[in-house]
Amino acid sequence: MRRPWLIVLVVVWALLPWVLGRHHVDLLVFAAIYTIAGLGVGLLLGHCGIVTLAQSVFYAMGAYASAIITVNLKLPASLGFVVGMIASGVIALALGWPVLRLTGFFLAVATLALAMIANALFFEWDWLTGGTVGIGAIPKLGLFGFVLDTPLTFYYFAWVVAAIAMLLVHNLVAGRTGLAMRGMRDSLDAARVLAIDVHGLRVTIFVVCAVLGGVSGSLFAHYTGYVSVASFTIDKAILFLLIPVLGGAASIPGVVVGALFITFVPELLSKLGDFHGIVFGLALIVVVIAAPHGIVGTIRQWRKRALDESTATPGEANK
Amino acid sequence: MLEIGGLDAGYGRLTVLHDVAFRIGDGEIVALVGANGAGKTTLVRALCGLIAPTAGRIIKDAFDVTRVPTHERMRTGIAVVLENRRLWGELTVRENLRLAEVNARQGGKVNFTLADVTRLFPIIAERQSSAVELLSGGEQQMVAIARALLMQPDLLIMDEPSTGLAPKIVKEILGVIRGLRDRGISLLLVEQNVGIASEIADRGYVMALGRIVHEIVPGGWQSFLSDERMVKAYLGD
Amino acid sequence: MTAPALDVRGIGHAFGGLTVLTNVSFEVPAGRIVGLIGPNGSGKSTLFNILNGFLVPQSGSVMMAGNDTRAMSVEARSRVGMVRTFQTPRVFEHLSVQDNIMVGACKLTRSGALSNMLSLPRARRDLALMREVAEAVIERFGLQRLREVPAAKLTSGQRRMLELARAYAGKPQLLLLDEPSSGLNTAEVEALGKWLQTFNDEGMTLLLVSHDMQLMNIASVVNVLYFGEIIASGPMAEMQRNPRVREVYLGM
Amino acid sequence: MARRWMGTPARALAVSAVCALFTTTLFTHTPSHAQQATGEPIKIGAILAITGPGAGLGVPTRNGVLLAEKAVNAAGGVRGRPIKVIIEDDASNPDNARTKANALVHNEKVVGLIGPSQVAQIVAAGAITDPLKLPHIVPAGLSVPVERDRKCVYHVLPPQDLNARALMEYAANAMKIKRVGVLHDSGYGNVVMGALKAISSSYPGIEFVAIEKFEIGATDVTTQAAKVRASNPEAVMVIATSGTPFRAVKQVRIEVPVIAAIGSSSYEYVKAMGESADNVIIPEFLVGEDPLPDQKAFVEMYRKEYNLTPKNFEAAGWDLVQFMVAALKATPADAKPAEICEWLRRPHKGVLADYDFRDADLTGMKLTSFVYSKLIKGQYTRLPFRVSK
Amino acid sequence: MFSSLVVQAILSGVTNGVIYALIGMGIAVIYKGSGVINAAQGEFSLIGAVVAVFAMKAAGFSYPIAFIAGAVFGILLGIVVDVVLVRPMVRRKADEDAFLLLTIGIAFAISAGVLFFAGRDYFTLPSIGSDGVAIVFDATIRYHAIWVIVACAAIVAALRFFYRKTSFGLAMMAASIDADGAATTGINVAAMRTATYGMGGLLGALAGLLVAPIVPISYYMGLVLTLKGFCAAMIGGLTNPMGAIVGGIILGLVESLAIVFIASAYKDVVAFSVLLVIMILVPQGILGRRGRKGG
């Protein structure tokens, strides 16, 4: 049944950046970084019941890392990809494991200290990063010999690489890991019973994040060309939240309906003026109190409700 | 005084009783017994207003209660002590009792004071500026009760008394409980324990999985003890 | 003779300055049922966790088939056997019935986060074992037209039932049921000690809580907790003409 | 297209409004309709920080925009065509100005563009107008060393190493003075702390006796403050983009003069200042109160608009689109872009300073255009001192 | 000249400490009466202050009008946010989750609605006292932090005789220890809760008030102040109001300590690893008190 479906999203996919403008398709490379990056924190925040605000953190690691190796380093951007995700795999290991002990509110502020400590490094260490002034200057991504100079090319690149890591999380979704992190989240006490080690299976999860974001990271860094801490602030860790809130945290197309969201919505509203923050936050908080599953997951509830309400026997219904 | 028909309520979707129906008289003790789960805690909760019946009506004194909020209801003269009694811990044992008076019901035919609440616990006194958490599970128990006095009910209810006490300060509580009906209050105990139950009470009901299955008249609580195949389907024995 | 699938010595706990649990002490043999009792509020719960880890006792120790426990977590004791269910049941509310039997499967299974991603065939193999036994668990009991409602949608008797099929599809050792009658009528309660019956035959070693004196008769062994103590253990029969017990428990 | 909310005369209106309710006399300005420009407007793109953390460099260069695009239009606009500054707001954010500019080149089809305010933000645009020689003038100095390898991307404030000289210039020639203590954020401060380190062997002179740090957005640095005041400087430097540093040094009691380096030559900082803005010393380019001659008609100009008085990034606003059509004026109107990139490659005079896009630095700006003024009650008084060659 | 320089820290440290702690108490007080963790607390601050100043400025009124008007702004913002935003959430059981997110949607609208409506501006309010400073040590503390320390104190003093002397205070407190025990002693909870809105968002446009004629106020100050408030909070113990003054304290003097002794530009690495290290290992706080479990 998914089938034709897919064939049309991707006929939808292929041919889309020939009919928008080159400013639409440069949202869409944007929409497609974010979407990797989301993932991550959609998996924390769908599937384990965790905020996460440091995903920033690692976006930026990602970022740092490729543009260091091929700028600095003079070092292929393969190589840059790949330090990005063990940095970031590896920082987010060492911090994951004492402070993911926290639940609740307690993890969020604490992911929230993550960012701010980083935030400042970035900063200080400008003998790494560049600070303020940052590292320009990054070349264009090859693949096979063909230069990615163009949104048009780096828009086919960047959603191919969502889509496999869509596909990665999807795997880890429906497996054995997604059964186990999806009963940690609803009942802690009941997966511990049943021999889930929920804290290894909290930091793994979060290490994951932290690939995808350092992933994201790279990605961002060859696309601009340019990368300096205005990129990574603490704006960027909320931003990286909403994406799955408001898509749906649970479902990855809600991921990319988040990042679409993130991307398109705030440029409509940008011709509003300074009104737009206003509209911004009244929709976050309206998402948030009448759509808790994000837009996807609201709209599968819809279908599903109206599915219950055709097929149901009398009595069963009704919630 | 109070009178409850049709009774349905649950949690959610779940729904717990199903069309209880019962009535206390004034000055009566009406005991309400049954096994672990068969939904006495949820009528007690449905009573006081922290669940809202789907069906049935509560009629306290020919006066509609069903969908009065609870904070609102105890001013029509009910009073209860939930099941593990409810207290604020972190609060003293003065503050607990206080927080009862100012809410109190305010010109019904009962009047406790501070005085009469000490007389009929004296450790009250003794503990008044300690914390409430500070205290035994028994002294818990009397201030609770002390503070639902203080709320000047005609009719209290009270939800397992006797849960993880002492006998001997079961005792102590069960002779002051049977003291209040003097002072013009009725009582509703909710109990696991036949035994404490029947020592105190005029009247009961059985309930199981969430119905009323079986009254026990004034005087029946021996004819009902003694019967094997009644005790069985309560006790399981 | 082999160690006991459990022996609890001189248990004692308090929180803050309330004790709840002093010197308890009784052993559960391996293959058998052992049997539970106290009035509320007499410390069965704190018991519980101490037994299964989520409480540490402030002193005396629980050993497992012979092994100190002390060092051992939650999860490990699940890893090596003993599984408990909770006195409200926990299910995974968000979760299908088949999904939710396959999560107690997973302790059957090792791929991790990597070869799930990847989809290996060792993963692939692991979730298509998972869900082999949440089939046989489905059908053992009873379970079929459930299969896909989410566990929200459950009575009380279901989720029993659910907690309880969920333990058993990662074949433990040692079952601690806290209360597994509560919320379940006469003829479910018969069902529910007909299947601990065989789970026992099968050689399933259970220890008990209830208040369900029906159900406690197939307990080989019935332990009395009263304040923090053990007052008496023996049979259920012998319990019930215990005067101490009669008292305090049965109220009579 | 009904895009743009408001049209331009209404627009400043608006603003002005708006900063009436601040100054609480209402100012009402009737626009002139001489010799109006008429027919299919030429547009220019400009990202500018309107909101965010840079917007006290992108509000005041958003006024100098417009009323620079007023003047050009009532003065008969390019070739008898209006223009049109298309304004959009980058929030302070890279990526936001990265698509934005994306927008007005690609899809607006923009002849030019103006802005952004920060220097990540001008990277992250440069990389789209500089492939396309897309003539491209910003409010602000070359900082970043890929800057350089852009031809088309010039710079109308100096660059870092000439604002650290001229900083350097008042504390050696002016006060003559030895020992200097700095006190900067982690920002602007330390790109200008970078440059300073590294001009500072051209003043053998001047030891930095103190170098302080404090965070962007910090609320208090009075610690830091007394860190600078405890090695005894004979004048301390502030370089930052908010009060708070100000503040600090007056409640340290630090006595020495302060200087302090353009980025806080705002009067949005010298608000934020409030009374410790007395007395600082800052080498800037337009003193309001008591401009240049050649400064004159336009800070006139700008009173009359928005009864307000101008700095330099209103000026440098207004630089901007002069320079911006004078060049589309210079070229046939099917130039191609390179060929209006390539005529700004020329010495320009400004309202801020006098500019040559041929050097280097993409601006040409010497230390000698630099004023020096010193806050006095909240005004800026035009101090003598000048850097001679 | 450096124990001078240690002074001024200390100092330096005790100011910005209690302004930390302002914005700490509120947090504790909703966090306490609902729990939640508001992370719009900050820009109730940014309210408070705002709202004041324009009181002021826009309509002439005298400072201590002004400032009772931004006070009672304060109260009636955190009326509105309990009765128009928590009831629903909590009318439909949301968990922690969409309740810090709700806050950060209002924070982010509050924000964006301080800067639409009033600009982008540095708002400051005139000092309490004189604008000078005092010296000790040859240190200096401005003489209004010395009154905001003071206004500090006689605020914990009368949050300490509100919530344990008075009914009302004592039936808040009842509420959000045991809502269903308070219920039943015929209290309206949900009453209490909108009430403890009203107390945090009185808080909050306090410690704005107080702030302001030492930090001008801009419209996107107020997540700095959330942030540093939260630490305060954290580090005394999130379910004591007190203890944010203890942790507010400790975190200034973490900071300004840091500055002299480590490096300033570490100072916020320092200030959140220390928040970092107390949240893990002591996770109820200094001052705060374990919940006890299980039994």
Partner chain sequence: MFSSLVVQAILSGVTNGVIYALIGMGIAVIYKGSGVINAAQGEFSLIGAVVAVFAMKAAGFSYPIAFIAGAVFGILLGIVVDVVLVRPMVRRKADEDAFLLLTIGIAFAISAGVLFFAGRDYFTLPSIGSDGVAIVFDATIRYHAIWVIVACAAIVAALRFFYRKTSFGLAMMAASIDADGAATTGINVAAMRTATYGMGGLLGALAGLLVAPIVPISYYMGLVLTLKGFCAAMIGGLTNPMGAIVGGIILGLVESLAIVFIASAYKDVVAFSVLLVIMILVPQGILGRRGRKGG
The other form holds:
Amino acid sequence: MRRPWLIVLVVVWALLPWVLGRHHVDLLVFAAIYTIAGLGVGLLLGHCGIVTLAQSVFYAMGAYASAIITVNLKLPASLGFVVGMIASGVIALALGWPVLRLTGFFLAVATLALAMIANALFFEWDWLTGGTVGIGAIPKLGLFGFVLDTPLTFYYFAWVVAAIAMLLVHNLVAGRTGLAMRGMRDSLDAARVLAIDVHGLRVTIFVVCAVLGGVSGSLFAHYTGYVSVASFTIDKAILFLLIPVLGGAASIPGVVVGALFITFVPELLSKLGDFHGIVFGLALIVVVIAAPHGIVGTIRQWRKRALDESTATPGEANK
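Okay, that one was the form predicted in complex with its partner chain. Can I see the form predicted on its own too?
The following holds one chain only.
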């Protein structure tokens, strides 16, 4: 077995909800949901060099689609997932085509503006979204006749969906599309010389990011059973950006680490009372300074440097 640690990891994952309390299982479910959304942001940031603050928009669209389909229209939850994914993808295509012609800070500000506009629309369209009252009584998910009505069952389902999303993202990044993305990130001019449709590729990855956001939003809606405009504020947009930044934007395991970080660290610090927000902010600063390439990215760099030093000849090591 080339990777025995993978078996250990799977065993630990399977046993965790049996040894942890209900609250910690809830946090792990949210970590899985945030991982799916963070994968899309990581694709754009780590492989395309695009900063997006619009993921909360598609997260909300997936959540509202599932809520409206199942509660208002009394249709199956699976249809809510499909509608959320399609709606997120279509809106991302419509918005991304003009917006993604921008670059750098201008693009980041534009996506932030999209998140602000969407949040305002979710509030004003209370006839559809419920506004601050929200939509409640969202049914639990059913799978092959088995209802996911406990944190334990939803834990396994959410992480399996996250694993599928990670596999799909890995295949995308490892193929020719991933090579084109990194070429575009490192040098736009060189990418154009190589006949890469830069704008089309940016829009395509933006749509993929949005679809992942829609899936995570649908999972959120069915797990909590309630959605409102308060769940999709600008804070959520920043949180989704923090996930790949903290864990490692170009690393799929880094996204998982980032999701666990933003889920568990605030919870642990909440025991400090009113000062937990300040301490969490300081923790973010420390992580960014100590691990500029993300936690996983920086660890990989350390390992690579140590390996290079161990394999270098004495003369090379002294240089």
